[in-house]
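The chain below stands alone and is given as structure tokens, in the form predicted alone.
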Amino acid sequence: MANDSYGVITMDGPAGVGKSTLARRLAAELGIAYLDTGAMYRTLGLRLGAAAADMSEAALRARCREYHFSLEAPEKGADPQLCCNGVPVGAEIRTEKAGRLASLVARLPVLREELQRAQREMGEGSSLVAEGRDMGTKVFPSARHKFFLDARPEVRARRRYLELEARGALNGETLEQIQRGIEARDAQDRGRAVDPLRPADDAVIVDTSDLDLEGVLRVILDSVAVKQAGTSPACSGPVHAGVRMVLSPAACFMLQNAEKREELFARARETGLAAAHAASSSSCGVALSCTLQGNGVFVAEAEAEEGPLARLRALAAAQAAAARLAEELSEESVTIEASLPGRI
């Protein structure tokens, strides 16, 4: 896609859902700026600390205004970076401590007002991908393109663990501790009185639990393209998506029983079609098949009639079917690989 007037594209969701990676990729694909609003909360959380909660409104507002955020390119032709008082925000904010402090200060109305004002200023008259927790509901309610990403807590914890492990930043934390922290932060973010975490009414909701990065990115790019071009909702051609899942020997043995296999596959198909329906209000249909290959690989293939968010509907059906079967078979550590070849 060429760099055009996309306006603000919002991407919201809980911690560990993959927002940052996807938002960066989306901004790069579209040739527009990326605004990591969570980094702004993390920055002020570290600068002000937990003591911010005990400050008077006037004192807190004055402290917040000591920090000016901007998007600046370090050199000509480079991608803009988030800066605080002219200095690029660095790796010091990517710790669990910074995340906990961010969630704490995010509950303070004055601090939220100040950061939301700064975010709106950066979004005025420019095209950018704004990633956070209330972009589509509070900060940019008129944005044309809105997305809400979600994933199961255990999936998000595993992703976060691997990310910290790769950076050598685990600091002794276990997977179980990270998951408890994510669940606690979810409760805090979703339950706060001020701007709670929730999807905007007109947001496209994408569950990334069983999808790879490329699959989610294609769904989002398709959605943006549809709205940019004003694509007609008429259904004219199929879009295919599929997922494959390698099963354990125990699961394969269970599925040798034809009656049991059909019962489980029927429930998987039902769940997949329900997910496709929930993913888009389009009336275009989705067909879904479930098969077990001889090498112990389960395959869910979906075909969606072309129309608004056709790839999202196809991919939602296939991934939900695979996830349902994994749950039924108690397959806790399977890898689900998504493929989205496009129009056939």
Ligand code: DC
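Positions refer to the first chain, counted from 1. Here, rigid core means the biggest group of C-alpha atoms that superpose within 1.5 Å across both forms. None of these values were measured; they are calculated from a predicted model. Compared with the form predicted in complex with this ligand:
- The rigid-core alignment places the CA of Ala98 less than 2 Å apart between the two forms.
- Fitting the two forms on the rigid core leaves the C-alpha of Phe298 displaced by at least 2 angstroms between the two forms.
- The rigid-core alignment places the CA of Ala321 2 Å or more apart between the two forms.
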Second form
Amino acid sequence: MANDSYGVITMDGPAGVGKSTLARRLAAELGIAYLDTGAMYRTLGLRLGAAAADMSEAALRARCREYHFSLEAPEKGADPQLCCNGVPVGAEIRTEKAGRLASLVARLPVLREELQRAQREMGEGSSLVAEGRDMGTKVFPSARHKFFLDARPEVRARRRYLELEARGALNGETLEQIQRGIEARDAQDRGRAVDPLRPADDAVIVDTSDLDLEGVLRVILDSVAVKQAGTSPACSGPVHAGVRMVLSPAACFMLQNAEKREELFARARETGLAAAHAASSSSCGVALSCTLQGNGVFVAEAEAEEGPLARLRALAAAQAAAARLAEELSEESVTIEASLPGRI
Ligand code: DC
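Just the form predicted alone so far, so send over the form predicted in complex with this ligand.
Time for the whole complex; same chain goes first.
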């Protein structure tokens, strides 16, 4: 398949959800370019600073136009890199300060307009994975492939903490401080008046909280293959996905009552099957079981028949069932692990 046949693949979601790693891997798997639009906001955040918020519209537009963004391969055959005025954007934009300034300037309509125009130009006539906050809703509304990644704030904070720690870039920040920062940035990105962060109506939503990178990548590649071919990707049989959730002693005690347990599990299954149907309204079946093991572990396991988006359907069913039970039990301290594909 020609590399230019994918068009633009949009990948949106909040900070710390793992979008960049996934978008980069997806682009590499498909042999197409990767456009990190957050890097564009970070670059202008650093170059213009907080003062951008006090500029007149005309002055801000003129300042934005001093910077020209492009995707350029450093040598023939190499992956294209995001460049600003012909120079690849560097590591200086990867700091927390650059992230804060980016979030600040990203609220300015004129600046957004200028960057969105540049993004559309880069996406014109070529295939690329465009990662950001408003790719599916605003910049490329007619993209054929749209994804929205999400994860619980505490999971995103832990990932960010481990990533900073590995790079030796924690600078004394605690996990709690990082989580507060992520929640503040979420509120700013979701609550801003212009182009707030939200999934496009036709986006595939993937909750990455309990999945590893390979699991999410497989779900996304399946979805792309289905739409490209108009058929199901090759699949040798039914697909399984499961969620394991460790319950508190209080929750286990409540579930010892068989009647109560059946009632709650029935509601969890109902929610899980509805989520599987919403994930892809194909007529292929999904079977979903909910069990409580003796060690206080709840298991939701889904089996989806071979068919369009089978992995996504199985995953959506298991995750939604576990989430519904956690909500009903008011479980704040559940620990979730998942595997995809495969039985738990
Ligand atoms: O993904 P990131 O952390 O590099 O993004 C930095 C900031 O830029 C983030 O606060 C949201 C903003 N942003 C945006 O508003 N629209 C985009 N398309 C990409 C990023």
